[in-house]
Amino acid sequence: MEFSKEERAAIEKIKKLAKENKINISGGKIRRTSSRFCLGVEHGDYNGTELFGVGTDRFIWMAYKPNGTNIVRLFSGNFPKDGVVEFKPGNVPEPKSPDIAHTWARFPWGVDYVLRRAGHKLTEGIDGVIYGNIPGGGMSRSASLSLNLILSLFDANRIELKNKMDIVDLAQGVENDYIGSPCGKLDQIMILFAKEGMGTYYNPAKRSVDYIKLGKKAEDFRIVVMDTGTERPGLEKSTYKIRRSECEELVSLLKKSGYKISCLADIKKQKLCDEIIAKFSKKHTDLCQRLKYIFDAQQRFYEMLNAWKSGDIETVGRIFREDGIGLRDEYKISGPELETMCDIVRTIPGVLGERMLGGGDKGASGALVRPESVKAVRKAVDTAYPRSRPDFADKYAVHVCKIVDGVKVFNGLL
């Protein structure tokens, strides 16, 4: 098996961390879970829209081996100050308690909690080392980690689930019910089901996943992620939580007024959307703005999907940009550093579209870029971003990403 330079570097780093922290992973496995890049609808999952995205090559790597005990021992190379996290399954802090607020250990603890709640008793402990290069906001680091932990502990304990959507539900439960982060299912779906070279399409009404090839006539392009260097708090502490509650508030108001809907995605007709905005905008201006973004993004979604199928990458990029403007101006979920990155690259020829990524406030922005323009994007960011945001001059990064499988297991590397 041949490995890229990045893969070899990650494996060597994991080996070094294991040795330094006396974690025995010799003869074990490495599971790699990807990041994700959403093409639509960002913030649509908890509003009931259809979803489309790809897996991207920024990863969480977890090397692990059953240790013959009932103790889980884990070390994260990204959070070395936490040291080796050690616990007995079934003996973890209470959900959403102060004990879990400031440590990455809330993720393995949360996995144990949701697995036991679902009737999956862990009897085999593991030794494991985790390392990742996913930016801290916008590419779903937390979902990738939760999925990796669940799949690795399932493997060590010889547990199999036939329905992969059940794994999505478990990973969402780690964040929703244990950590207190109000995430939807977009991130987990786009990572768990991702396939190299394919777009992943999710229909919530059917809970179904289909793969869509990019049309053969498509011009080449690159996915570029611009990490602003900012640290984003968990979704439970961010504007994301506010936006989600606003959308739920509007749905509740509409139900009380006799509208037969269960989520904002149920509002599909222009006439109905206009009627609701006219009726509620005077008293609930902000809520109606949230609806306008979701409605317009949902209409654009189908155009984007057809453009992807036909290989019209210019239209995909244009819609990506329009979604970004809606997220900024109507959904109001973006942040100043995110928009600085967008402003910098928007003027560069060959940038097809750009917008903020993920939960909002902080983190990363993304762009669809022609290959010949990638160098110009890097140069523009390197020149302009440190001037505009000097506090993050030594923290930002530009990632050029490929579309990859969401989950991959390597054997015999340790």
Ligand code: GLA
Second form
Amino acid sequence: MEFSKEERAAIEKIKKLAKENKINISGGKIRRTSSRFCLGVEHGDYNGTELFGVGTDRFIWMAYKPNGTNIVRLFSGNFPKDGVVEFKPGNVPEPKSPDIAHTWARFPWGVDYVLRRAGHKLTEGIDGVIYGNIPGGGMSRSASLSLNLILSLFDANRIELKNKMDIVDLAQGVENDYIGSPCGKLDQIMILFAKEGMGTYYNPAKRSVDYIKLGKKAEDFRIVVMDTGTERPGLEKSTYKIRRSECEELVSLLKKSGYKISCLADIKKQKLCDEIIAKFSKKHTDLCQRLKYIFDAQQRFYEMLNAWKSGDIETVGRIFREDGIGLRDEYKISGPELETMCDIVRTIPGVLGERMLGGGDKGASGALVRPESVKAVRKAVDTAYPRSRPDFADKYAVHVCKIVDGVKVFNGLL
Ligand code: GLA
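So the form predicted on its own is up there; where is the form predicted in complex with the named molecule?
Every component of the complex follows; first up is the chain already shown.
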């Protein structure tokens, strides 16, 4: 196995942290979970659309070993001030309680809570060290962590679930029901199922996943993530929550008016969409704008899939850009720093498309870029971003990502 320089450094860091904090992982395993990059429909998961995305090579690594007791002992290299988190499964703070708000321990506690609720009792404790390099906001750091903890604790307790979609539900449960974040399932699906070099397609009607290879004639491209250096609060404290409830409000309004739909994705015909907008936009301008984005993005989604299949990366990029403009102007879920990044890279030749990523407000934007233009993207961001956003001059970063497997386990490294 060839590790990148960064990955080797992460593993060394984990070993050092284990020693310093007396966490015994020697002879144990490392589970690596990826981040994800969504190609569509962004904000479609809780609106019932089909989804498409890839796993990307910014990761969370968890090194662990059963410790022969019934206590879980974990240390995070990203939150060293929290010290060693130690708890007995079954004995964790109440969901959404004030005790959990300010510590990363809410993730392992939440995992214990949802597993127990689903009837999986953890009897075997583990010692573990976690470290990650996924930027916050846009690349699904929290889903990657939840999945990693669930899979690692399942492994140590010899619990196997036949249906991987159940693991998606458990990981979503950690965030929805324990932490209180109203996320959908996009992140968990796009990480858990991700395969190197492949696109993951999810059909919500069948709860099924298929892999779609990029068409042979595709010209090479890079996925570039531009972390704005801003901090995104939990989705429960952001515009995300408001958008979700707006979409639900429109669905219930339409149902009351006799439309036979259960989510905005059910509005698939242009005629129907136009009729609804004509009827409701005077009184519910905002809600109709949200629908407009979801409707158009869903129409573009199929065009994007076909373009991906045939290797027409130019079209994939164009649609990514159009989605970004819809997210900015109709769904209104972007943020000023995210748009600064988009505006900076949009004019560079070889940038095929750019938009905000993920939950919104803050975090990271992304772009699809021809390999020969990556240098120009870095240069433009390095020049323009600190000028536009001096407060984040020391915090932003540009990541050039590869498409990778979502979950990998390594033995023999510790
Ligand atoms: C966040 C949520 C996901 C999804 C995206 C937007 O990442 O966790 O469920 O809604 O935002 O596509």
